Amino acid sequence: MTPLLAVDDLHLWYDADGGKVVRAVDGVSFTLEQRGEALGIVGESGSGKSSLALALMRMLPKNVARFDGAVRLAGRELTPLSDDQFRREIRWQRIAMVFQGAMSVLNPVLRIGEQIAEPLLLERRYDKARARARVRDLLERVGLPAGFASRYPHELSGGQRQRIGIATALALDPDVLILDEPTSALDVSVQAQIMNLLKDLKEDPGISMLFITHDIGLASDLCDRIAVTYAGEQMEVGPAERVLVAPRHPYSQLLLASLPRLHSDVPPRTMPGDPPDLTAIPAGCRFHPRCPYAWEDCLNHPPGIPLPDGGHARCWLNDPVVAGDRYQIQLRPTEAARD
């Protein structure tokens, strides 16, 4: 069955200071097979997570360096397509984002009305009298009152401007919901109203999402599967029972030993060292001037070994040629997990 959305080996760098390259989004792919799937994207920040969805949506800054990959939607490469092509038929309409902070991309001067509809209207898809029931229906979906269409931006709680948001992402019906730290700025009562919403959408109508996030933990209570992204590169994919559970790549395992966890006397474990400079990444696997693991193979840059499960882990210790004694080590995490 072809894929609802495939990424193939897509670059986004950016031209910095003094010549130097960021390679933000360095060669990563993944697949969303279905509609109601919904796929995490975690790992610590400055990792690539946001520019994964900017490159996604085609929302590019004006230094970039390299923006190629395949990506394919529902079979259809959109690569070629140009930037008007694009947006005409693809942005809004068949993928859509849900900014971080909502505030901070709402109209301070236009009611919540108007700005749910103006996708609407652009391009008359809408009379303004189908726009102005469709966005009663939106305001309902994410379980506001339709009197909030005349209300103002500062009006709105943090939750209830990032309804907005999400009303707003899904006014033409997206395939693909895209979704960039969506609760990071809410207190933990609100962030789980959004969490069941979120949930909700994923199951009726059956939305299929890419959830970008540094929290783990939320990741597991929506994604089907989990991506784990290191300096640009994906370090494993796979299920998210089994990465959370057995993870095969060191660095997803540090991150979840960085769990708090409910049911344990073992503290937190700290991660080693800092996120490397994106500008002059290190040799080999770029985790492994970190990695309490690392020896002399990994100086070689490790490809994504496929896992049997159908994920895979950029790491030499699931490949039993190259690590002899070493395949397979097992960390000590998964309780965090457990919890």
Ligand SMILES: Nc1ncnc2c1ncn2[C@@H]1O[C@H](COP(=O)(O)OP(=O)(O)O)[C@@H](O)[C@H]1O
The other form holds:
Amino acid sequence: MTPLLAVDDLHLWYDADGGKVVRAVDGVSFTLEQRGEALGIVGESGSGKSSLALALMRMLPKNVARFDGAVRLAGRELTPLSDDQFRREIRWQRIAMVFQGAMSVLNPVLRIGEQIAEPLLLERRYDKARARARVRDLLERVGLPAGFASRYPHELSGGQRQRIGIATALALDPDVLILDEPTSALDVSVQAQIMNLLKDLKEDPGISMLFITHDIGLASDLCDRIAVTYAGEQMEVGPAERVLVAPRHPYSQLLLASLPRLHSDVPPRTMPGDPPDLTAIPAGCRFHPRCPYAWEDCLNHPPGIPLPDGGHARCWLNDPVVAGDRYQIQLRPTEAARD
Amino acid sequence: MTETLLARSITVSSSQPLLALDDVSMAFRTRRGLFRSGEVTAVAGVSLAIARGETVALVGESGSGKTTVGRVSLRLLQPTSGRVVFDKQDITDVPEERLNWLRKRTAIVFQDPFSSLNPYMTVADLIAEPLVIDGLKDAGVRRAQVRAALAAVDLTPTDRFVNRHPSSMSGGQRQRVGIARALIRNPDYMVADEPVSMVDASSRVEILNLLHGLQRERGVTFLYITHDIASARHFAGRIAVMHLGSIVETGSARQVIDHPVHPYTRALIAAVPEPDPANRFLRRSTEQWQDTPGVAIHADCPHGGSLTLPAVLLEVSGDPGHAVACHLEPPRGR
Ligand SMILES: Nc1ncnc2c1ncn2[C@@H]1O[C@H](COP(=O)(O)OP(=O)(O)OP(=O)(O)O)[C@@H](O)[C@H]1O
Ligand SMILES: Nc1ncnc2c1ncn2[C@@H]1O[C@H](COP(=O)(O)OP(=O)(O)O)[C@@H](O)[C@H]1O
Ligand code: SF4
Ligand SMILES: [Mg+2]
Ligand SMILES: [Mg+2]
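Show the other one: the form predicted in complex with the named molecule, since we just had the form predicted on its own.
What follows is the entire complex, opening with the chain shown before.
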């Protein structure tokens, strides 16, 4: 079966001061197989998550140093499309996005209804009357009364504004919805409400999602599969239920162990070392300066080593030939994860 | 099975708390539009005592009154009613100009390391600012103290940080600058208001361990304000759960989380997306708890209680120190 979205070896690099290059997306590959599937993109701040989203939306800043790779949507190759074609046919129509900090993205002087209608009126997709009706439907779908159309952003709470961001992204019935940290500025209760809404949309109408977050717990609550991102690369991709209890990459393992657990007294562990500098990515395995298991072979760049569950892990410990005696020894489920 | 009605001030193990709030309420005047004005009761009848060297976590959702309690405890706000006692001195009505001693012994770490730090000041100037306010003129002494504070928050080698601007630092590093600034006067009591909510999940532990270390090594007493109840388990001895301006449950962090009694506490705990395969795709919500005071309380209330009645804190039988708010009759333990 043709996957709904297939991304292969995607790169997005930026020019930075002093002739340096930021390798924000550095050879990322993944698929969304079918409608209603959600993939969690999990990583620390600065690991390139937002850049991946912008690359898929083709919303690129001026200082792009490299942008290539293959993106196929329902079998259709998107890379050859001109910017104009992409804007008319793909962005917002087929792939839509809720931005990180969507709360501040809303235009303070525009009524909510006008903001949601914006993508509808663009390219004369809808006339005014149909757009108005559509706005009412969208508000209802995100759980807000129709009267909200005439309100201004400052009259809304953080959670309500985030619902508006989602309604706007849903306006043209996209196949793929990208959510960049949609709840990170919200408290637990409002976060739970937004997550409920996303769970509903995933069921019906079956929207596929790329859910970007630094919180692996949150990702696992919504997503079928999880892709753990580090320094522009995906370190591990696999079914959420397996990644949570038996991570096959040391970075995923440490990420899980760093979370304070609600019902366990095992203290959370600190992540060793410093976050990577994307202008000076270490040679070989880019996690090696922080990895407690690193050995000489880790100075070679590991490929994504396939795992039986269809996922992969970019760590030599998963290659029996290279790892030898080390093969999988270190990768028992963490204590914290087992609790 | 008898439940004890707790005294209004919840007693703590130490007989002499460093900080005690006794039946504190705080109402704010609000102005909406030109002619309408009203009052919000942000905090209603909160009693809380914190022993020297103890960390108490105040958890609850946005708007429940946590920050207001924190600010009252520092006398940054004067409560509408109730008493605030710091180190045996009643500070409820002391005018600001006679509170210098309190300012030197207390500090606050803010939620948002981005907006709370002036981006145009260097790290050294930001941290030294409280000393300048205190009138410490000797620049050499100030520099030495700044370096000591930077070292205490692990921003080392300190040379690499003194002249930097917060805008060029990561969220975790900025929060460390915020903590160093709070530490510079060597306070006994600190309010940490959501100190890690803007920091990446993977860097939170580092910051919380740092605060925990200050408690252990310097005996700092903490009020840790958070909506992340899981972190409260690991970084606070005791938890007080706030809802609509009141404490609805309090007790040792472990007991409150593993054996919550109040239905609101249960809903709050169930709202946490724990990374556990058995805990996925669930509908979570505390929405049924968004009631305003005066409206009938949640359907789960075994007594059909009403918030129009003042709640009393009752000790859960067989669990000393664990208390739950009830509007009608004593709760049945766990
Ligand atoms: N200066 C003020 N004037 C008017 N209302 C206020 C003021 N400060 C707080 N409030 C109101 O008091 C209530 C409690 O606010 P508080 O900031 O203490 O909540 P909180 O629990 O800290 O919330 P959060 O998790 O969002 O920080 C809210 O309804 C808030 O809008
Ligand atoms: N427009 C840009 N120009 C230069 N560097 C950028 C730009 N946008 C992001 N970066 C850098 O790229 C890296 C990845 O950023 P980002 O994709 O925002 O990561 P994340 O969303 O995971 O926090 C960071 O080092 C960031 O500073
Ligand atoms: S390849 Fe080596 S350094 Fe990289 S994660 Fe695996 S063990 Fe660690
Ligand atoms: Mg981002
Ligand atoms: Mg607050």
